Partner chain sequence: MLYISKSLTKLLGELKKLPGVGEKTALRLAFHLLKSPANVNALAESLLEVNNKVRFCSLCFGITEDDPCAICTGDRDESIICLVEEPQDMLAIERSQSFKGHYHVLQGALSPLNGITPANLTIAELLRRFAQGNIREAVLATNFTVEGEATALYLTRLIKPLGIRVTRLAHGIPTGQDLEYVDAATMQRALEGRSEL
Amino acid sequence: MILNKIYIHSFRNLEETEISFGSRFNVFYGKNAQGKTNLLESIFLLGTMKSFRMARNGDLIKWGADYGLLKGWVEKENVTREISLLLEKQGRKAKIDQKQVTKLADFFGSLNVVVFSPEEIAMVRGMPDARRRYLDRAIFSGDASYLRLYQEYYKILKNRNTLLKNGDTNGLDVWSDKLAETGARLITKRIAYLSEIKGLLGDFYSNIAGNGEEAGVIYHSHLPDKERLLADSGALLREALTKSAAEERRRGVTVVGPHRDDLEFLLNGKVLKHHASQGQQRSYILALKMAEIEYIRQRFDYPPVLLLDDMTSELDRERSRNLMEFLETKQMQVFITTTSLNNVMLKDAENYCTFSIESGKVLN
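Using the sequence just given, produce the structure of the chain by itself, in the form predicted on its own.
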């Protein structure tokens, strides 16, 4: 999968432009606050319809403009398709080959992207919701049906919480049954994904960090009886909802379920955020992303596009060199932002394109 070209109109601070890319490494370089990350964000939006910086539409559209427009020409299996995303203050509209997309599932998969940014590092020490977002997004990248399940669960959760907030217990059992059934499927898919990437994570961490440390990850559920979690998670969740009924009525909110679960990142069997250096944390998150890439490659027989934002500020020189040497062995398209080309060790790389970014302008 290759993004051959992108067209940008009224997006962030970027000047209207059309850029053709190389099939391997593409480096955006320049001083800070010039628009490098905005370029990566535009690519990510084309693949996911979301901003990896959690931005609203009003933040994405250039100041004074009524709308923003992104177009990309994606080559996959020797077929090129045009995908576009219209950004309006009231919503986003997607097209494939100039035809309106009515089902989001038909749009997703047109451009598979994985991003590594400074914001990703924050999830190690951040709140559980950041780690859940990472996990849900990673699963969805390889399984479009997961989005429907995710949306169904949170719709049920919203309805159940409305009853609790209003103190209305009529019909609560029905919503509890629905939440338990849907939540169980969500938990099962999450655990299955982590099981698939566990070995990949360990291998990629060793490649990047260059030492004998062992990386791992486990799913942390608030449900009791971990041995029954996979086999009988629906019954466990329903039991937990019954036991927490008094607390839920008091607080007016659902207190158990996958919306409250978390991940534990481990290094040598110890929790990463408590026992690892910043360099180790950065290497771990990057290895996690590489595992996600390999998972997608195995699912679709081709790798996604990798976006590395300000990579050199997050990794020391040795880890940066290990990463670039590793990426040179992979047949994937990579986009990198950096303040200086001297920070990117790609001297021997093939198809190596650079773009200078200054005040929102892209200079080849």
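Could I see the form predicted in complex with the partner chain next, after the form predicted on its own?
Next comes a single chain, given without company.
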């Protein structure tokens, strides 16, 4: 999958521009606050309709403009499609080949992107919801049917929580069963995803860190009995709901289920959050992203586009060299932002396209 060209109009601080990209490494360099990350963000938006910086439309549209427009020309299996995203104050409208797309699931797969940015480190130390969000999005990018399951689960959960909040037990049973059944399917898909990327994660981590440390990940469910979790998560979840009935009544919410589950990141069998340095944590997240890329590549036979934001501030020299060497062996398009070209170790110069960014202007 290759993003050949992008058109940007009234987006953040960027000047109206059309940029053609190379099929391997595209490096955006320039001083801070010139618009490098905005450029990366525009690509991410085209792929996901969302910002990786939690921005609202008002922030994305250039100051003083009524709307912003992004267009991307994406080549996949020798076919080029035009994706466009219109940002208005009230909402976003997506088109593929000039035809309106209304459902997120239909937009899915038109441009697969995986991003690694300084904000991601929060995933290691932050609250479980950041890790769940990561996991759910990663699964969805390889399996469109996951979105429907996810939405169904949360609808059941909201209905059930309303009953609990109102202290109304008539019909609660039915919602418990539905929650257990749908929740079990969600858990099964999550565990299946993690077991698929587990090996990849370990390999990528050793490539980036360049030492013998072992990276692992486990699905941390509030349900007991790890053995039964995979084989019989529905019944297990149902039992847990029954057991927590008193607590649920007291608190008025559903206290067990995949909406409360978490990921545990491990390094050498120890919890990453508590026992690893900044550098180790960053390498871990990067390896996790690389595993996600490999997962998408195996599923669809083409790799997604990788966005590396401010990579050199993220990794030390040794690690970033390992990463670049590793990426050079992979057939995939990569977009990198950096303050100085010297930070990106160029080995095979013809693989690289460089763009300097100055006060929102992109110079080739």
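Just so you know, these numbers come straight off a predicted model, no measurement behind them. Numbering follows the first chain given and starts at 1. Definition used throughout: the rigid core is the maximal C-alpha set that superposes within 1.5 Å between two forms.
With the core held fixed, Arg160 shows a CA shift of 2 Å or greater between the two forms. After superposing the rigid core, the Cα of Trp175 is displaced by 2 Å or more between the two forms. Fitting the two forms on the rigid core leaves the C-alpha of Ser110 displaced by under 2 angstroms between the two forms. With the core fitted, the CA of Thr254 sits 2.9 Å away from its counterpart between the two forms.
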